[in-house]
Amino acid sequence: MLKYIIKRIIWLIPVLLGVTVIVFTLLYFAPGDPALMALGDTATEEALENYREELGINGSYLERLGRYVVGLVQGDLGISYKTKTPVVSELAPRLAKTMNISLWSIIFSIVVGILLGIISAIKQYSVFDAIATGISLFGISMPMFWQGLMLIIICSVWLNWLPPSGYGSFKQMIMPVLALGVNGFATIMRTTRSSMLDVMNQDYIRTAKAKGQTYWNVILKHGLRNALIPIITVIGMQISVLLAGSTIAESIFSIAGVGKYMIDSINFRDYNAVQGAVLMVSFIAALINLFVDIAYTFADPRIKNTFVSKKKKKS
């Protein structure tokens, strides 16, 4: 198992390198000149060239890519064209805000999604099941930006319950967490319901009931545990979706996180900042996929036994 984890961590290197090349290539050929954006249309060609040389955005494609990769290996994400400060120092405080919102969103999604999914499965075709399924369909169908705008209109403009923007207080966190988490809990709820329905019809569930085990012990210990594999997979996917969706939520609610930083950098053609933000999100998403694979072994010991059996075969 340890060798598998080490192998997966090593595989992060080519994954991040591939992301670097793809994003760098897209930004290199994207229209717009950072020097022209910074100095304005009245700048002379000599001033523009000096500015490009100062920021290291002169030279051919391969030269610039090579310089960026060398700096990346040394932990340098480059200098922001807009602020002339290291991208790492600008991303660090913003990443904390993004991760905080994403963390509470995924907690909300997991708790509500699994709880509603279990109850819907054990009360199949009931009124509760119909209502929960309808809510999940609504959550999956409605885009995140629409949900965010509706929350602002209803909770801030009409009812004056919550502040429309900002970050820090509990009230300011409610709407971003809901906007991010509704789609996640709807997806997790549907997966939990489907997986639990498959498991609850198995022979070992009937055997556990026949042995006189308590109702919730059968549901949680035998039912939920054996239904966890697809649920864990969906949770891992939803965490990556939340990290990407934070770009929309932060823009709507004016939160100075990684997502809003990325949008502002794109508008300014600040390519180093854009690439640094994308790489940071990609690295976190890759780590999440690794944690999901490790979580499989705790949810289902049979998966862990496959690693043990491979070692025995080799020996």
Second form
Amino acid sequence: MLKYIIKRIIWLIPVLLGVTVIVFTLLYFAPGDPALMALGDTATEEALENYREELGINGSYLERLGRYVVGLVQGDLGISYKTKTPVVSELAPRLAKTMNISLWSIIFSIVVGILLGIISAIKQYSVFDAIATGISLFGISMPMFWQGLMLIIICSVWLNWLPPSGYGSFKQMIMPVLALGVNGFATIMRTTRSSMLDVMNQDYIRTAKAKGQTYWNVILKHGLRNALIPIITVIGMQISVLLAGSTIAESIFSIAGVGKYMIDSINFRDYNAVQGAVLMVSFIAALINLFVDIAYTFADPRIKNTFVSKKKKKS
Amino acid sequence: MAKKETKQEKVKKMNDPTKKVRFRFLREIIHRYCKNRLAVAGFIILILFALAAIFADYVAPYWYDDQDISRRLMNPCWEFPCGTDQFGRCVLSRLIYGSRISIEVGFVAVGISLLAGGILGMISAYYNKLDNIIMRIMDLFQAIPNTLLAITIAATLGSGMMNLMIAVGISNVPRYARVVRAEVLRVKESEFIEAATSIGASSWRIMIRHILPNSLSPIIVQVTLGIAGAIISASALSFLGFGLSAPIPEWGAMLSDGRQFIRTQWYLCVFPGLCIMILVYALNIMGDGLRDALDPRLKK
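Form predicted in complex with the partner chain, following the form predicted alone:
And the full complex, kicking off with our chain again.
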């Protein structure tokens, strides 16, 4: 087990390196020269070159990439063009806010999604099932940013219950967490429902029932346990969707998180900051996915075996 | 109503050259699809949106950029069922013209991802040597959360319709590469492929004539659901200001413009989102219906 986890952690390194190269390359071709923008058209070539050196963006593509990767290993994401401060120190306080909102909405979507999914599955074709399935279909069809706007209109403008923007109090957290969580909850609920329906028709469920197991024991221990694999897969995918979605939620509810920082930085053509933000979120998504993969092996020990033996064959 | 539906679909699918051979099979699928009333409703909604898009010039009461300050920010009334925006433009007309953009962006973006992802997936399924390389690169792209990747590409390319489609399209390539690869790998093992190889058919012929038509069904489902996703991503990008902007009536951009009037003119923030949701909902239930109709397990 430990060996498997260590292998997965080591596998993260090339992934993160590759992601860095992709993001760096994409933004390398982004339009706008920060030096020219800061100093204006009248600046001499020498002044421009000095300015570029100050920001660490002089030299060829490979030179810059090499420097960036070396810096990254030391925990340095370069300097923001706009504020001239290290990107890391700008991101750190924002990251806490983004993570706070994302984690709460992940928890919300997992708990509500699995719960409703199980109830819909065991009460298939009931009124509850019809309503829950209908809501979840709308849930996956609603664009996240519209959900946010509708929540603001209903809860802030019409009912005056919740503050429309900001971050900090419990009341301010409700809408962003809901807006972010609805898509995830709908997807998780649909998967839970179909996976549970699949499992509940299996023979071993009938056996468990025949043995005289209690109702909830059959559903949770025999049903849910076996239905868990597709659910975990979907949760893993939803987490990265959610983390990226926080970009949109933050800009709707004016929360100064990583996502809003990224959007503002793009508008200012501050690509070092954009790069830092994208990498930060991707790294966190990769880390969370690692945990999800480890959770797989607890849900289904067979997966670990296939993974280990595959690796052995390759090497 | 249901009969009309069948005809339209039949014509649509008959034009597909790869499908003519399996005519009876197709009829069965259409029959099964039509049994699912929700899926048929989705198809009708999609057709309605498509008609609105095609005949926007005749349906819309005003031109989408018809500004008139004297009637700015009017609440919904008989003349302007969805109200007017800050320049006095009829929101309903803009929504109708907007369906053109959303449908086009959705289809073209998925076309881009399907083309690139399909080729990559087929190559990696067919040539074992390249498989590992291509799939590891796809892994890397998938490690970046989809929306962030699309935003990054859009930021590099700049705004504009084509760039928006490319950004949304490329960010989804890995997903299609995976689906196509998995399907091709499954079909590749079947006996008729072995037969084709043994009579000396070239790899390209096998891929195009034998593997592709047989691996279509999960791809069709993925495409239907993918168009829904692409429409949402594209409007999200426009909402954030990286896609299309004024005066183009993109639904996401309209929402973004309407945000400043959220306290007074609620309808500016409601109707464009409602349009996105209904269109995406239609595509989603169509995708679900197609999945059930194409699932061989349910054939009996």
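Keep in mind that this is a model prediction, so the values were computed, not measured. Between two forms, the rigid core is defined as the largest C-alpha subset superposing within 1.5 Å. Residue numbers count along the first chain shown, from 1.
Trainee: Fitting the rigid core first, would the Cα of Ile248 be found 2 Å or more away between these two forms?
Mentor: Stays below the 2 Å threshold, so no.
Trainee: Indicate whether Asp264 shows a C-alpha shift of 2 Å or more between these two forms, with the rigid core used for the fit.
Mentor: No, shifts by less than 2 Å.
Trainee: Using a rigid core fit, what is the CA shift at Asn58 between these two forms, in angstrom?
Mentor: Comparing between these two forms after core fitting, Asn58 shifts 2.8 Å at its C-alpha.
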